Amino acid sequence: MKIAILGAGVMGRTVIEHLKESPIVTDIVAYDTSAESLEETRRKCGVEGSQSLDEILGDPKRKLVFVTAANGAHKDLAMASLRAGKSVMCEKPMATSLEDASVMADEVEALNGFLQIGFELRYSRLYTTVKKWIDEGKLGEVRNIQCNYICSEFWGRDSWRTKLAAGGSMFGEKLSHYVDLPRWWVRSPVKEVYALSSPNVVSYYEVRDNYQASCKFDNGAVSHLTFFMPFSSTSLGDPLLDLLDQQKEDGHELRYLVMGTEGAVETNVFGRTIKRWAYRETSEGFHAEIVERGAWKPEEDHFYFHNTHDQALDIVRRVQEGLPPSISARDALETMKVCEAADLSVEQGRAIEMKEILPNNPPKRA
């Protein structure tokens, strides 16, 4: 299979380095507007490289497609290789806004196309143990689940992710991740939004550096992200030292709490670890016992919480055996949805009921 990828930074040469462990894949074009980019990849990757996007996607071998450029850019790269009749694969958010989100949807259903929204950690090892867990039935019926993603600032003064126009909101370009785990494992749609943001403390930001964000689902179950970008340490890291084992002692936090009706779960990225409890009453009143605990090595972390791989190969397969995509790009957009009622909800100052998010007529920004 040919493949393109379009946006040949940091993220499209990650795939690259991907898609080479695909049997499938026979050809790898890159696609950039800046020539410096194009030439960088082609030298560390060893790929073709063109800036001609119309003859790359009228090729009609070349069957898919990768966005992974700016997300200002994903909206106009996907749909012109949906019409192209190309499959595609587009890093999230889907589009630095809703209304841009909602047409890519609505489009790819009248193309009957493939589009599929990177979302990887519902490829990731550390959740996907989650959901098979929720789904044995282990954990009962999901009441409650707390997020809390503290960090460093890590972007730079010149990253386009701090600007507004580029990135869109933090919501989307970071925090999208964090609210779509909680709508996959609870199953059940969000009925509300409600979130709150203090000023920044990173003063270069267009973008909001803190969230407390909370969502109510229709089946009466609540997730709460916590989220401080400029709390912790540096990110750079000394380079003697493993890099997370460093981090969580200077303030990195990526954790979950998932409680249900028999059990619960505490997924830690900086612990490298997953703790599952089992619930039983007694004469004596209600006992939690940890059950299974797992850990992993530090060359394992990728596929444990981040795991682009996985997701680049499974779209491949996905894609040659004729199969749907395995994140519809509507389910994408009911996770974009919810980012962007959290920041209406911010800009507001009120609950935000999802009813009010309408594909079509979404209410205005501030």
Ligand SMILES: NC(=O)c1ccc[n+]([C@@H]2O[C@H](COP(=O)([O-])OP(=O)(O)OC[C@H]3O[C@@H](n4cnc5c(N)ncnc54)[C@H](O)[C@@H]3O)[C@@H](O)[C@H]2O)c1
The other form holds:
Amino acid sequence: MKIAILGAGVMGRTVIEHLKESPIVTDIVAYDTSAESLEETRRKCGVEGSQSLDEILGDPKRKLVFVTAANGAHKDLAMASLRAGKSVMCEKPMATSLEDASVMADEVEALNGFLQIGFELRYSRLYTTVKKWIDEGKLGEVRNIQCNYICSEFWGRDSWRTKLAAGGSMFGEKLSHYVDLPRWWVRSPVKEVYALSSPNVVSYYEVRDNYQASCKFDNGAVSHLTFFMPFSSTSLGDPLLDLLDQQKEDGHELRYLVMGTEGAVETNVFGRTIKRWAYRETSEGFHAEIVERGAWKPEEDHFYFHNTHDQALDIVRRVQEGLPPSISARDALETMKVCEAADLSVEQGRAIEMKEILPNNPPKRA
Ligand SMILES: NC(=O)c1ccc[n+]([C@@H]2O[C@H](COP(=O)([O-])OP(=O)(O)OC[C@H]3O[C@@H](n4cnc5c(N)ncnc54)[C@H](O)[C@@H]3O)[C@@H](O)[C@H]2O)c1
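Output the form predicted in complex with the ligand next; the form predicted alone has already been displayed.
All chains and molecules follow, beginning with the one already shown.
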């Protein structure tokens, strides 16, 4: 299968390295508006690049494209690729506005095409373990999910991620993952979102550097995310690959506590641990004991955290076999709606009901 990588930065090169392992993939070409990015990709990955999108999309044998460009380019690249008849994997966030994300979901359905959105934490061996335990009933009914995510300001002053036009809201760029997981685990629609954010510590960001966001689900479950990206020592590198130890030393923390009626799970990415408790009611009250513990080696970090490896290979297989995406555009749009509701809640200082966030008519934010 011939594949194109649209956006030859860090993520584009990461995907290229994954795809090299696939026996199905016969040819990879990179596209980027930056000649520098293409040259770096040629040098580091041995993959040739082109600055002609028309040429790449005009090749009928190039069946699948990965949209790995900066967020502001996602919609145009994904739409052009879908219209050229390509199957598309598009990185999160779907787009920098809910209107654009909604147009993408409508388009792929109208074309009966393939569009998978890159919520690759749904491939993480850590978070799929949580999902499996929930689906097996080991936690009973999930009632409450707490996520604490504290990381240093590792992007730096000039990153496109700090600019609203290029990156969109921090909620979409970074936190969409961490509201997507509770949606996937709880299996009930989000009903209401309430979010707060203080003025930034990182003064040079156009985006917010902190959020507290709570979601209430239709089935009564509640999830809460605390996010803070303060100054501290900074790794200034790719935080997703080999730097988990460095991140831990930088004071990064990313923990989930998922509490159900019959048990609980705690995941600690930077500590490389997962624990499961089972509850028992005794004559004295509730008794909880740890019944399962897991850990992994540093060299397995990629599979237990941002598992873009298994995601990329699974998408190639799905396209080859004519299967639908594992995370559809419509499903991903629901996560993007939660992100929009969180920003709207911060702005308006009130809880937002999800029914206010209509896919084709989202309320305007300032
Ligand atoms: N799923 C994850 O955990 C995860 C992790 C990292 C990055 N990402 C996503 O991957 C994407 C890329 O991130 P990155 O870390 O590689 O950033 P990067 O800055 O390293 O690379 C972005 C590339 O996009 C190119 N670009 C910008 N506008 C373009 C356009 N209109 N057409 C073609 N190319 C264009 C830039 O020239 C640059 O080479 C982002 O959407 C980001 O959110 C996801």
